[in-house]
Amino acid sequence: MVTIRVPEHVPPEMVKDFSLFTSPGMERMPNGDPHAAVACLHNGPRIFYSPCNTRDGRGTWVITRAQDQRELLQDTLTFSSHRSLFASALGENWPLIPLELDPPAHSVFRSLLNPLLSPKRITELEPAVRDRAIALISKISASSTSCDVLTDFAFPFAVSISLRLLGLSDERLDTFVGWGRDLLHGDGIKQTAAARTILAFIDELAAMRRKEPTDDFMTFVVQAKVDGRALRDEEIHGIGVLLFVAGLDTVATAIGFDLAYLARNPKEQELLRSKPDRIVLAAEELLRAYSTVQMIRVATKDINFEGAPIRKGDFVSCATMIANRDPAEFEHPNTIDLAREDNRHTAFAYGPHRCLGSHLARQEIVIALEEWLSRI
């Protein structure tokens, strides 16, 4: 059992019983909608302390306003990204790169990796991404009258694209999907075992690409240099693991939420089916409405932030699903408007750590919707 403790420096009136993982009142929301549940936070204080807002039960300060989140995420000197989440499960201490690096190291690796996921490179990938979506959807439509969207389509689709970036075929697709599920959703034992398996796989792949280079992401990484030197093993671990993990849950979950919304709203579904040119704009609104990423930062010093006495070492949560329902940012934030323009959502985070793979994620989501609506 995890003992929940509120630090002494947190005023009792600033404590709120809240967790993104087990939100009180969630079961009372329409359709069990977690996004509607967290949107209710905008009726309360702009910042509060939750003693259990992480998967391990550790407390965080929760930032509810989009403007405050942007300010905090820009201040990398005061609020650090370095937590070594993946490595800590193995009893090690190396960061996912560039996600868990702070400037100036973050900028060095971000510049190194940007070309691999640039808009131009992603455009070149489009035929392969579309072919994969078509193959999975065609198999579903030919073999059954129903399916589990996440299991049968979204997860295999997202994982297969990650495999392609790594230069691998889909022969072991089910195995990789299983690793991802155990890592992201399993209990502690399964998570640790999956982390070790994924790391061993990254090491094996890196060794293979050193001997047999090809035109893929991992070959680039093992041949890359920073400051005139080759990358260290821990740096290759950090980059390789992030590539493997980053696209799994976020893209698959986005596709799942999008198709769930369209299933409940057949008129919107028919509109997009008859006017597919509107899907790109609709995908942005669905990203806003159904954001899934929580950015956690660690305070590097004592600071009073908007009245909150944050102390060095405190965790601070900037959850996209809260910011993207902020009425100060979006007119009628809880209304899903697939024609919404000037959509300043933060589904891909904000500031220096804005998602490196956002162009690819957008492409996968749009293609998934286009091909699904044209075939199902």
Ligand code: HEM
Given for the second form:
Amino acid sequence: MVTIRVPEHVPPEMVKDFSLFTSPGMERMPNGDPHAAVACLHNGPRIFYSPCNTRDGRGTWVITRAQDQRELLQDTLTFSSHRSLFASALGENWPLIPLELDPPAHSVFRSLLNPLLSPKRITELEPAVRDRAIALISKISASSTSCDVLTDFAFPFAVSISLRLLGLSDERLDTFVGWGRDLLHGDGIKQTAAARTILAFIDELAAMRRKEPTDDFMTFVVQAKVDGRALRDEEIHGIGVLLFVAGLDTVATAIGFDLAYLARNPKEQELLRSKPDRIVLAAEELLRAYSTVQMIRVATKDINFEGAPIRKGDFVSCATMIANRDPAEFEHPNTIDLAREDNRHTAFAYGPHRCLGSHLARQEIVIALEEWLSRI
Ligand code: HEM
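What would the structure be for the form predicted in complex with protoporphyrin IX containing FE (HEM), rather than the form predicted alone?
Whole complex next, starting from this chain.
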């Protein structure tokens, strides 16, 4: 039995029995459908307190309006990104870079890394991404009449592209898929073991590229300079680990939600199959409607935000799945319109931490849909 504690400074009338996560002691969200559940939040207050709203069971303030989320995400002085999520699993305290850095350090590393995932770089990667999608889909279509889309396609595909980004082949794909799964979905023990293994692998790769430089991401990182100095080991860890894990569950779940939607809507599936040029726009709408990332910030000082007495150290949640169903931003937000124009969703965040990998993510999703629809 887990005791859920609401901090004393939170007024009882601002507490809501709502969680984006399943946790012992908390009720599951309606029908296990997070997107339908969060859509209902727009009938309620702009901000409330959820006593159990992170994977490890911590309480957060929940910002329900897209406009408020944008305001908060811009205010990096009051709402910090520093959490050392990965390192804390190892009892350490270094940031994932640039995700867990605040300005001005954030801007220094962001400028360094931007060119690595620029639209030009991603266009060059296209043939490799397509080859990997085709290889996985062909294996499925050749060997079975049914499959689990996440296990057999979307997750290994995302891992494979992360490896490609790091300059590695698919030779040990199954091993890396196992690490990724343990890290993101394992229990505490598996998670810590996977974190250790991934870190050792990043160290090994960095050492190899120092010895024998080539034209790849890790070579760039070990040769990079910030403020006229080489990167420290912890900085290489923070960058290497983030670039490996950032595109795993995010890309895989996007593909999973998209294919689930199309499986339930055969007419739209047929339309995209016969008019593949509509897939780019459709993928944007599905990113909006089935957003998956919850951004957490930590208050750096006491502040009253829209009537909520937020205290220094409180967690604040800006969930993209909530913002992207906001009726003040989107006409008929709960209707999925695969031809929706001017779709300014925040699936890839907003503000200085806007997703560095969004061009790659979009490319992966669109290629996955194109190849899946033409082959399955
Ligand atoms: C559908 C797929 C993806 C989604 C929905 C997504 C979403 C996001 C979101 C919401 C953030 C901001 C997090 C925060 O501020 O707390 C973010 C940051 C980031 N993402 Fe993605 N992401 C995706 C794929 C990728 C891929 C493929 C990569 C690269 C391999 C990537 C690399 C990053 C990095 C490096 C950051 C940190 C940026 C910064 O702090 O300046 N993402 N992503």
